[in-house]
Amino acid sequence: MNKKNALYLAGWILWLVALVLAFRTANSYVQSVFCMLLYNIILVLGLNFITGLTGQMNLGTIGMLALGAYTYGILTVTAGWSPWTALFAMVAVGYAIGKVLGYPSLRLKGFYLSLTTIGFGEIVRLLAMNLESLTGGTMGFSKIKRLEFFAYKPENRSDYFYIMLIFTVLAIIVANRIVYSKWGRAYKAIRDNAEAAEASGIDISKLKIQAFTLAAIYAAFGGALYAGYNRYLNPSGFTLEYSQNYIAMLMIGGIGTVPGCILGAIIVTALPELLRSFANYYWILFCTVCIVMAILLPEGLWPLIHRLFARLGKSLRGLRGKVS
């Protein structure tokens, strides 16, 4: 491992201490509020497959999120299957979910494609709430199992925050490798220039539905932590207006990028939190705070900082030149 591979690792390492040590001291509702955070992170970084590496827009994260959630939840409480078992079926989900959207997406773009995947959202939304023999309907599901790990027992929402952060961990390791991996790089040359990347001899088509089901498989394990955590489902958490918000979280951190995905999920959890203090207003102040930021810093918060520490970086490297 090389000088700069131990400073990246070091300062993950540094983060998740900090965080750790956050959420021990911090109060219930706050506590509440990290757990959702993690989630977020990795519906967000599934996200980022679609709309940040291959450029197609979609609105559907929550309906990804739903059927995961309540596959979940059907499969550990009424088929009576473990926890751990369900949690795996969720490849199989996200891969069904991902052909299903796939394949529209190759002859669908822009608007069609948002109208689309917001379709499939609201279609997921309808059937949980009317197929009440099997999703609860509008009085909900509930009594879902937790996932355990060997010895650990988590009784409470705040003990499931450690395996959710394994998992939101594991996620974040392998959305950065694929990212800077050929397939992140085919992705990017289809959102930057798709006629080129086809004479390259890249297969559109087929990435396009890769980007799809590997978006879909995080959303299902993120739904299926979803269930695991509040152990109850209703379809009216499942609307809309939470796909906007991963896709401001995209926009507003930094779209194709991980860390991005990262930073963008952390603003976008706690600013809500934060203004609810203005009361009715506070959906304006959030609104307003994402327009300017898609005026002033289209590519989003993180490229900036990268390059300031770029720039401090080699300042640091140029003084101590001189000094030696």
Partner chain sequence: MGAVNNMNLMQFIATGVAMGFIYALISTEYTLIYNATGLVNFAHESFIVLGAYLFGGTFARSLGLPPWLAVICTVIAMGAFGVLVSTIVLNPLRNLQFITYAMFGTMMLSRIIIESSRLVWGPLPFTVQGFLRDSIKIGSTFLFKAHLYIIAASIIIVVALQIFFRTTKMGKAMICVSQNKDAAALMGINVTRSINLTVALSAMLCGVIGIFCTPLFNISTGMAASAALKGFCAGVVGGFGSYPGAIVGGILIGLLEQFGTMLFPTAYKDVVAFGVMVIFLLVRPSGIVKVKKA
Second form
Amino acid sequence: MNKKNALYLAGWILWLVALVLAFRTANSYVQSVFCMLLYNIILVLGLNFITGLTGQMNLGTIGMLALGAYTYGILTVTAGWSPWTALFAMVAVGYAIGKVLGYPSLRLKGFYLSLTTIGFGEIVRLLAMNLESLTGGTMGFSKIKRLEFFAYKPENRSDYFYIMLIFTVLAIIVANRIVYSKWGRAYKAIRDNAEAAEASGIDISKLKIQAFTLAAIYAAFGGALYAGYNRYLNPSGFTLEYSQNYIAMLMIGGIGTVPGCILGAIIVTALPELLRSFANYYWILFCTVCIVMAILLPEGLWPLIHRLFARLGKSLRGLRGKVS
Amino acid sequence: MAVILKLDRVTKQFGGLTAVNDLSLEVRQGSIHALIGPNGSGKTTTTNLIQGVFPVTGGRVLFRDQDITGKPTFEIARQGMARTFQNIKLYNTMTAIENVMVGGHQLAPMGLVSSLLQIRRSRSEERMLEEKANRMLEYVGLASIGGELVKNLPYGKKKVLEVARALMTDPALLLLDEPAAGLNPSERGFFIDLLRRINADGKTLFLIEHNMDVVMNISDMLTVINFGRKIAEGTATEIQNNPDVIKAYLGERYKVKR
Amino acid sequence: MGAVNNMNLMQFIATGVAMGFIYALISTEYTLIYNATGLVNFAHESFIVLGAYLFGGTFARSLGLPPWLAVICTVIAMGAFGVLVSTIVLNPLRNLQFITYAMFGTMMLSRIIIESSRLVWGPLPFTVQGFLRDSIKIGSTFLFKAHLYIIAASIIIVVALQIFFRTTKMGKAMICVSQNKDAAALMGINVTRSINLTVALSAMLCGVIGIFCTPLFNISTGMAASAALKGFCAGVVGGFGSYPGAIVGGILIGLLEQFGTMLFPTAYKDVVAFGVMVIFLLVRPSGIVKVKKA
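Return the structure block for the form predicted together with its partner chain; the form predicted alone was the one displayed.
To see the whole picture, the full complex is given below, headed by that same chain.
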């Protein structure tokens, strides 16, 4: 490991320690916001593959999350599986969503994915409401089992934070490795110019379906963690609005980059809590800001911050050069 | 000499309009073959048919003795046919070297799961791609701008970068759609040298071009089409003296004076 | 078969066709904006809701206008609203680098409209008393008056739109812009203005759809959600971008959905449209009426 990597790692550990410390000192309400933030980060990182990098609008994030959450619940409670086995079944859930929904909608050019994913989300919600024997219908599904980590048995919701944190860090590492690899480049190439990508020998439909499958796997994992965290599921919490919120996180933070996704998740998760005083006008305000940003700052906040830091670093180095 | 690309009575109709009509031609391995003709004569359509962007209405396309008619573009590309575009098609949000590296995506064999699990191997694969991309940039004379964002590059450099990206796929045949369009004379001179160099390194070039200085200068063989039909074929001198071509396209100016 | 026993077959078909025409109008309206701007307008559900609220909440209830006047006022108000939205949101969005930003913009627009409606007209659903709520008896069949009006008015609108596009200068200009913006601009057509007009037209259509929905559903912010999605499905089934396709797809989906209730529990009625669309995407992605590309 060279010096630069070591510094990088140290930076990350510092962030994590700060996060854990902040969490420990917060009250239980703020703690619940922290937990929400963790699975939101996982979901938006997944969405980034298909919408951020590949440029295909996915509005079914909440449906994928719901399917993952209910499957996890049914497997652990009704079928009596161990939480860990159920968690790894999420790969299969995500894979199935990716293939079944991705194949018809991504083979074609255009906006079909946004359509079919909206429909998918609605159907998952409908099924959750109407298959009462399986999902508990509108009464909800409760007493879902939590993951246990060797001797660590999370008693309440906030204990579960640490287990979710481990998976979030894992999700960030994997996302980082994909985004900054030949895969990330190929996804971006499809977004920037599909025709040229195809002429370079890239199988566009295959890669689009792959990116979509990754998004589905991430969302299903997020759903399983959400189910374990809440221990209770209700179909009323899985509406299209939430899928749009994940898009908002992606757009505000800066599409395509991992830090941008995290930043976006933080802003969109924390903002409603900070702007409670605006009450009824909060949504209008938030959406207006989003539109203005989409028009004026389509790259999102992260590239802006990144450039700012780069300029700061440059001038600092310049200063040091003058001094010595 | 062996034939690398063969069009066998290729026809393309869009609705009632026949864009390419019963066109047959052979591109010999190692040659520089040019396709010329007036505007709207079906040149770009022909390239798109060769690369499988549109399906042909009739006829066959053979590449390296294999029938590639109706195959998807990406498969044809993997068999060793790369191209550049008339109106530049680069990935604007990426840097120059990343653009070239995308061209090598298919040369790197690791799948998504294995590249996630085998960290060491995937790193070395990434290094391989980066080194190769650097060599390509150097080859086309863009070594100094690898880290620049593509959208900030001047037009002439973008044109050359497209060639580097195409070369990254290790093609046997390179299709160039109006490579010299919009270049100034010094850039054009550089481009001609580059094309000669690529050809000398064993790659066959098939180009569509309007600029007669370029075409007459470097082509071994020319095919002239008008209204989607072949009207002449031959070497530069033969074409310049062909009365049909002069009438349809060149005008008297290019006739070789005796 | 319980549904058919309770309901006469004629009535059954009339309901399907009427819903089908609503989907067809929604799909036509999508097609209008899609052709004009290349954007898929995710805000159009909220346009419909706004139309219904303007009609029911403001013109019919608060101002107490007679229904015909309220309809005219709603259509005019929606037209003005369309120009406004097009100028400040859709026109800037269509020039963005990636289509995803523009889609996102229309989604946020949709929320703003819905939230504003909720703030202005209150969160409780309401109805317009006596507006097309009674039935007519033809022979032994009772037909819901609203359904008949919807069918008749939709046919008039569809024919009027076709005449508008084929014969008037403004309509032809809109078609030109939808086919090739650059060429249209070179021919001296004001592209921005033409898009404004298209959006206004589509907002007016949404207003009409909203009015049609008031006797069928209660007026609420979520009233058009499933209809909007089904209109989308109708467009894909009929062939996206084609006006005749929108109508064929809409009626097909309306009828299939009605007959679907004979086979499946009513709770899954909303799934039919989606299922039909997925089958079409797999088997015939171009839809029933294929769009000719120039």
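Note that the rigid core is defined as the largest set of C-alphas that superpose within 1.5 Å between two forms. Numbering follows the first chain given and starts at 1. As the structure is a computational prediction, the values presented were derived from the model and not from experiment.
Core-superposed comparison between these two forms: the CA of residue 33 stays below a 2 Å shift. The two forms, fitted on the rigid core, differ between these two forms by less than 2 Å at the CA of residue 270.
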